[in-house]
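Just the one chain here, laid out as structure tokens, in the form predicted alone.
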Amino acid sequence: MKAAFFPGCLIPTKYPHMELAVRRTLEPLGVEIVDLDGFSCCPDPIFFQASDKIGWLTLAARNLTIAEEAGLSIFTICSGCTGTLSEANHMLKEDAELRERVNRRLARVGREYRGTVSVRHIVALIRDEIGIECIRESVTRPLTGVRVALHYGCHLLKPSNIMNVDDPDDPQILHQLVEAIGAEPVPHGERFLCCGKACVDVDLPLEMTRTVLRSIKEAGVDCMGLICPTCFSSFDTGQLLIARKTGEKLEVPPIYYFQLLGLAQGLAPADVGLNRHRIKPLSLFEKIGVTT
């Protein structure tokens, strides 16, 4: 199958190795990635939307029109991008008056939103169009014995009536994807807590990050598995900030799921950018017999 790839801003500029991992792991799954010219920031699903709802909708709609012109639905690799584009798509399809208002703005740049495409996070695309079994079949080096604590984050699952990815109170999609590569998904007590990134407070975001990391540390895992670059930033760089502020070294390696998939497909750690992480998953490397 083929779909329009919406990479967003954060991954290409700050974590390009995540995009590399996606591109390298989708090919064995039979997904044809279509790169379209003209995409901009999604934009941000929290602060931009709160400050200028119509501007936020217009920019999101403009991105959707690019995929509409190509006749392709969109897949994203960032939960925030998925949230923005899915919510904007839903609102504009449901509200004719709002759609007309946004289209008046889009007309200034020669565009019109028609509501003809869908938006899905890449994990939902794989589950629904490719199938979990296809993941299993692509594995050449199963991550046997590797324990992965899962962090779903906020935007992938909520609002559930718009995202339609999984049950927000009992999600299974990441569990299934981790099991498909031979690893063990491990529940922990704070698996539903926000990473803290969106909280407008001096101390609270880092405290929330530390709460999640402590919960994972207590679970005795090799790494943390996630699918959001914003969450990754909180848990990777955040550990350095926690150590600097409190002296506490948690040493919980956060890993983007498609980096784990790349390892299971036989790629080297450097091939999926794991050498770029601040917190290295050394026990994982030891269990599967690889080095950085």
Contents of the next structure:
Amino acid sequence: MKAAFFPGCLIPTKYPHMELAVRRTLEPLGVEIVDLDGFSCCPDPIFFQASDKIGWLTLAARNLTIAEEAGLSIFTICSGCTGTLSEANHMLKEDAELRERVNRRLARVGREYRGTVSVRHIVALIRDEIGIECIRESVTRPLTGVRVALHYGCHLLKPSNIMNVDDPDDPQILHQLVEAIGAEPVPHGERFLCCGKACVDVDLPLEMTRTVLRSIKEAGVDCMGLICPTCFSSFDTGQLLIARKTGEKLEVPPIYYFQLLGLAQGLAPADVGLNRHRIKPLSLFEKIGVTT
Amino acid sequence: MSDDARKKPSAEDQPQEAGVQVDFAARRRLEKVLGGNRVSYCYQCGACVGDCPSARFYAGFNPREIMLTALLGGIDKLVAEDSIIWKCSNCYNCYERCPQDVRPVEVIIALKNLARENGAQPDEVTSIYEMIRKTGRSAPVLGTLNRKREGMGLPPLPEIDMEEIREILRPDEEDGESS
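Instead of the form predicted alone shown above, give the structure for the form predicted together with the partner chain, please.
And the full complex, kicking off with our chain again.
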């Protein structure tokens, strides 16, 4: 199937190896990635939305029109982009007055939002259009015995009436995806806690990330699996900050799901950028017999 | 309706004996911002608090109290410098839990929009906002990035038509439309 790739900002600029993992792992699943010209930031659901709500909606609508022109639905690889574009799409479809207001702005540059495309995080697209079974079939090196602590993050699932991905109180989608690559999904006590990135505070986000990481550490896993670069940055940089501030060394390797999928499809750690990670999943490498 | 029946529950810092004063004009300012208009459905049940990570980890953050202050029209306090609203994690748990569909997180986002108008936005928020307005991206692009991407076999970052972005971000008022 063909779908328009919405790369967002954080992954292509700061974590391009995650983009590489997505591009490499989708090919064997039969997803034809279409790169479209002109996408901007989704824009940022936290700070941009907090600054100019109508501007936020208008920029999101502009991005949607680019996919509409190409006649392709959008897949995202970041939960923030998923949230912004899905919420904007929903609001503009539901509220005719708002749509008119946004379209008056888009008309200044010859664009019109029509509401003809859907937006999905790539994990939802895989589950709903490709099928979890396709993942299983693409695996050549199952991650047998690898324990992965799941972190769903907030914006893939909520608001659930708009996202329509899974029950936010009992989600299954990441369980299924992790099981499909032969690994063991490990739910832990704080798996629903927010990474804290949006809080404007020095200590508050670190309190949240530390609570999640301690809970994961207690569960005894090889890595944590997640699907959002913002969560990744919270848990990656966050561990550095926690260690600097308190001396507590948590050493929980956060990994973007498509890097795990790449390993399971037989790619080397360096092919999916795991050699670039600050906290390397050494016990995972050992279990599947690879080295960086 | 008697005066008694009109009384609403009040936070500790509201004067009890004088009865409840609501600044409706201030509340209307909030209700005009997209997402701010549902605050009046709040009946102060507190369902938003139990599942709020910021309330759990930050003494003094309480979405029910923020809704109450907003209901009473205490907008100036909520959009002042260093307002408590910036401790919200945007996790949407309150949106899920609220039986009245108030969507407290959306009310808080509306308040944040008013805080910007009020010149009381935290610097880190302003800098991300300005970066997106000026470059179309929320993350800085280093000069060497496209070379690095090329080396990895990735296509160059797509160009963004900034003229278009600037044009559609111009406020409605300039077209003679109401906001």
